[in-house]
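The chain below stands alone, shown as structure tokens; this is the form predicted on its own.
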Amino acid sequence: MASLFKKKQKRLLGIDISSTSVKLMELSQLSNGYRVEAYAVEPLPENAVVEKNINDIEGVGEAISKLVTKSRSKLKQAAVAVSGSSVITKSIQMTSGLSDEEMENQIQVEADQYIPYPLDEVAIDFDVVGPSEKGDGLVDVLLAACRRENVELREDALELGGLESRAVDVEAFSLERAFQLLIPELEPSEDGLTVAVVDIGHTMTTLSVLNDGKTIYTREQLFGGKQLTEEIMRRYGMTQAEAGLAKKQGGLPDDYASEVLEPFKEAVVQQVTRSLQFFFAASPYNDVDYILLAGGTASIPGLAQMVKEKIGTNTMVANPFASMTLSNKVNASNLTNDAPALMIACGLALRSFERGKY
């Protein structure tokens, strides 16, 4: 079976391949937490990745090579993730006490019941979650399947970048893993802690709702920081590269804040509101305890405060590294700025320390 939950023995680099950049995270484990050993972000060529699909594997591989050099990490084994929209997950029940090999054989025989694609086109893997409530002697097993091409393109891109793929994860699972680091900052309610993580990427916004640390709902929609970049390009006659740089570093005309940035922030609030409305309509929930903003757009000054004021829910910018120590290779200020966009890379790096789970 191709491994979406592959066993691993050594520390792994977390490599997140997004629409506009690749991100690297290296963590080590201390007696009292984690340490950021290295991290880096490297831009991708335009349209190298479109809506989470790799179109230019050489461009992505070259960016990964530059990323590794920039980070000064010595690790060569890595974990990478496929997007949630490209993965089918299903919880099934199996007899407890079966070996991994016996479970694998049974799943292979029965997989066509669960997977709506030809089996020779998909990568399938599974993870035993624990005892099932549906009967004694049964365990719940999480089955994950993804088109093999999506997995192989990511593995090939890592190889072109000088890395070895040791695990292919799912973005939603990686986000869930990184979210565990944020729980100590949050106050649980009587019904447990329900948190909406809104990851605003370049072209895609992903809502993940977690209850007591487990993902109960995900939804993707086309919206992201690209809209802001395009409006800067249109209004000020800039190229995409110039607009992207100005968006991060400043130096735009005086009317930028009121005429461009504020309307975009309002649009973000509308998207968050709409995403939550879809969740409430599809679930027994009518509220969440917190909204966590992730992705590069989350770093826009004042955005979290606007979301809180408009929606009426405590809102924070995600930073899974807040309580970590840093190596002398890591710039603390840069890491804080990039932190919301590093949730998936962080979750991938954390796989190194889950001995025996996968």
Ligand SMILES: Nc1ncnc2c1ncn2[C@@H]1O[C@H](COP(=O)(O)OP(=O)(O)OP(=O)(O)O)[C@@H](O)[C@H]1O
Second form
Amino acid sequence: MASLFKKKQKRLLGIDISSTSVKLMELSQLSNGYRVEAYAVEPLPENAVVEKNINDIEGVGEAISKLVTKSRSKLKQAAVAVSGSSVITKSIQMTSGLSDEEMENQIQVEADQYIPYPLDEVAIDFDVVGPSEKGDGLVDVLLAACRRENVELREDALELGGLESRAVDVEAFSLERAFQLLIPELEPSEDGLTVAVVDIGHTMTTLSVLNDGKTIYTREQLFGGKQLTEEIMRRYGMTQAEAGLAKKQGGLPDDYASEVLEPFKEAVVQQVTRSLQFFFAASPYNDVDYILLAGGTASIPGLAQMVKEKIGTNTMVANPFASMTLSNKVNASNLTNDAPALMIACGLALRSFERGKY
Ligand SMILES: Nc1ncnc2c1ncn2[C@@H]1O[C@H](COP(=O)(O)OP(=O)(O)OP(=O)(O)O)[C@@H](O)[C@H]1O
Ligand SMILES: [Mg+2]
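For comparison with the form predicted on its own, please write out the form predicted in complex with the named molecule.
Every chain and every other molecule in the complex is listed next, the one we just looked at coming first.
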């Protein structure tokens, strides 16, 4: 009987196509919270994705296919994200009470005011945020636009990997969604909760500052774990694959900690400091309540502690799964290790539980 009243929504896999790997996340929602049903990470061939652009669609498709097999998930529908310089987001105001179709028509007509690309090359999406402070009878609408090619390459890669794309998101929104799970563990100050999330990936470091759960600033820099991998390759004569593995599993010569890892950690602290300075210069803020480290490089032992000591701000490694239960398909210690790199995949999987989103 229950199913008559509680319509079961189809769940979506979160698929994060990043520059070094593809990542899969399947979540389900139980009465006492979320459960990780399945997850996996599969490396990508070198240069298959460069700075968020898919260069080698077959390579990505093949990796997705392996990823799905590895995860043992049965779901076939997925959400993916676009990001980077090709994505434009903008908050606009519209008359309240319009139907979705009326809004869509009006946005199509007015879009050339907001979007600096030829409209036939652009995919547009919008979301009504709520009543606007800018006037009675107005609603704030969040507009997201991106080159159609960017979306299509992701959809095609998924299809090659045996999945169907059901939702295309923007990375910043996925991050925001995953971040909501971390809020209960954080203590706000008088002017709300201001958190700097620093995603240190392989090639990119993205600073996102959120105030009360909403993104107020983002900035990307070319910096990441690649620097450390390259230093290991150079110093110990290893291939990229060997160096990548050694970073995670250890077994490097004795001088590694002091001669290679420590200077890299110092460089991370410098990057975080500099990114924050850019934020402070561009905003009325001169402090954040917390720094959360995300991205694979955040897993380096002792890094959060070092950032905390040098910058003087409470710093933690982001783990959106801390209060979730796990299915027996999921290895708990692997998940804890990979957690900071899975923020985007997690935020994408969470779209399954947002009504009317797809
Ligand atoms: N336990 C670990 N210790 C040190 N480095 C790690 C560990 N786990 C992963 N990494 C590093 O994290 C990086 C990958 O992180 P992540 O998956 O966030 O990157 P990405 O999203 O693919 O890259 P980008 O954000 O640049 O597109 C690699 O440099 C990898 O070597
Ligand atoms: Mg990344």
